[in-house]
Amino acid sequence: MSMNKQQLAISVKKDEDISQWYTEVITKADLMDYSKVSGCIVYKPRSYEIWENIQKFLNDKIKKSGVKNCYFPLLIPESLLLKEEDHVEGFAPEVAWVDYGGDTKLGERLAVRPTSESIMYDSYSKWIQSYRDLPLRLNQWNSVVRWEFKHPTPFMRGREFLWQEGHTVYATQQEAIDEAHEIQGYYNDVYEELLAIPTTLGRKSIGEKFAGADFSLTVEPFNSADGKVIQGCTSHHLGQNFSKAFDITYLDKQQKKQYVWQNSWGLSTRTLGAMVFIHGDDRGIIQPPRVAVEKVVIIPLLFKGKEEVVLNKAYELQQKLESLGGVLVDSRSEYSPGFKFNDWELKGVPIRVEIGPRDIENNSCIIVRRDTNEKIEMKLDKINKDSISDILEEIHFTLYAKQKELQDSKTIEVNSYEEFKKYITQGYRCLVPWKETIESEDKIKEETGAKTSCLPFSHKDKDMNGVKCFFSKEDATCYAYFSKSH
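Stick to the form predicted together with a further copy of the same chain and return the structure of that chain only.
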């Protein structure tokens, strides 16, 4: 849709009103639009293509590891969904139910998939008979519907979102546990290596884990701008909870019947929300270079009578950089260069190249980094795939380092509940010694709005001897990060 300069401007600063800023920036950067269905959004090409890049990155890793993609039906009979108790309890209040096919009332109502455990494990119980059928490692890329009544936030929480769900089966628990960690590692790579977002790895507390899981592993980016952590994914070890409910067994080498060990793991378009929330600034979103749809935009400065020579040089540069992918020339004649600068900053293109008639005479051009706004003068004959790649990589590491620093500056270790409450109010993430119980977490949540994001691996092997819980003052069992969350 055509825009004027007015429409490009964001009306609030990120640190003044981050919710309003987010709402404006995701629409104005043309990432999404609202639809006629409340809580369901349109993923416009810019966000969908970033998602495609994330898919490709993760797909390559899981396929290499031996996972295969497949597709299970969207609609799940109610009776299947009811098979695993904890599972039902978690999802039933949010299920969208299909009652009619055309004018015909269905014999049994069907759930629009909120997640696929039940329909997949029904098949698994048929498919798996012998130890030779294991491991079975399947994944689906699809969308799920959860009819939440909480306030939706595009990409972060909505009634439909895109994700992948991996569902794997092993003969032994150790293999399953190893895989849960392996997948958590890939998810961490998505955030750190691809999106330039620093994370914390750990396991979810018993109060925050997936209802049907023995334990849940997580990758948690922390948004220092509002002091809220983002649950970035989950990798669940399901133990034998589902294999017992769905009767998934195999005959071992001694012909003895055994229940299988299972995992499920998922990463969603929440990644896009994290990217916007964490890297975005008052000028718009920032596309991290390795996942960017548009990597370089070349803006020809079109002075009367010199249009052709400048445009030709712009297209020549574009061709030279073609193999990078995502190199554009903004040749629109109806907009001023200033408008275009704003427009592409809003859309977060990592590198802008400005080129005018004078520059061409001097064999030079100006390169502007989206992340730092730094202007670099560069000889035209020095612009090539390698030199631009180098800058893109620099941007990646700069983005990462900046966020790491911000995260660290808003993270603090505290030992008392008084300190804790003070820092939580100020938007900090608190590392605390804790006696892990559902009750204490509920209480803390109620009193402060903060809950655990994870029990970090970095502190897993700490000696807890004599260490007291910051809340109960009893013997602590672990270290945990508490903060507000998205």
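Complement to the form predicted together with a further copy of the same chain: the form predicted alone:
No partner chains or extra molecules come along with it, only the chain itself.
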């Protein structure tokens, strides 16, 4: 379908209406389309390939660690879902149910997978008999359905989304706790090493932890553009809560029956939403180079009578850079160079190469960086995999540094509730001394719209002696980040 420059333009600025900006950007950048079911989206090839790049990166890490991939059914009998009390209570409002098979009413309702603890742990109880069967470390890549009634936001909060869920079993608590931290580290690598997004590592508060977990570890990016934190992914230590509910036991070396210790952990396509929200600008999305579908687009400037020589040089450059992956030539003759520039800026390609007849005569071309819009003149014989790789790496680190600076500029330490309310209203993330309770967090959220992001590891060992809670003025038990959230 033919498009014009007007159709590519984003009609609102990111800092004026970020919700409208986000909606326009993800559709115009060809990441997704809406389906007939509210809250369920179509992942178009560009977004799905970025997800595949994330998937490969994480798969390599967890497989090297000894995790095996598997697949369990989508439908879960109600009796299994009800086995762990806290778990059921946490998920019950979001479960979609199947009551009929054709015209026949089912004898037992089936839940459409909101998460797989119950169905996987039923199998684990049969598979695990002895200490020799441990550890058991399985992961599956799938989709889950959570019938959210909040406002759905594509990639960020939907009724069906893609993710991986790891479910692991150990003989000892310490092994399980160590793995929960190990996986949190891998997730942090996805954001920082792959997506160029700075994060905060910590523990979720008691009120925000996973239903049925002893504790939840989290990786939290902060979107400085709207002052909202994004729960990037979580790694949960389940203790023995599920092993007791599902009777997952083993005989130890002394032939004594023991309950196992368990973890579950997941990272989802929310990564795509975080990438758009955090790096995107008024011209469109920015694909971080290490995850980009298209890394380099070469745009030949086609003048009458010179088309062949320019196209030949463009394809020659493409061949030189082929091993980078994601290098394409935009040879569309029906669109002007200006339209193509805007099109690829909107789609966030890290590097654009412009080449015309005069450039070829001068043995040069123009390289444009998507992150800074900087134009670099480069000799054609200097363009190779190494020279372009260097620029791509520079873009990665520039994107990261920019966001780290913005995150730090919108983070403030406060000690009083009055200060807290002032800065939360202005879109800040507040670091506060806090006496951790569910009741106080609920009250703070009710009054300000802010809740805990995490209890950061950076402040885990701070001396709390004499430190008072910013809210209750009682003795504080920890430091916490509070902010509004996506």
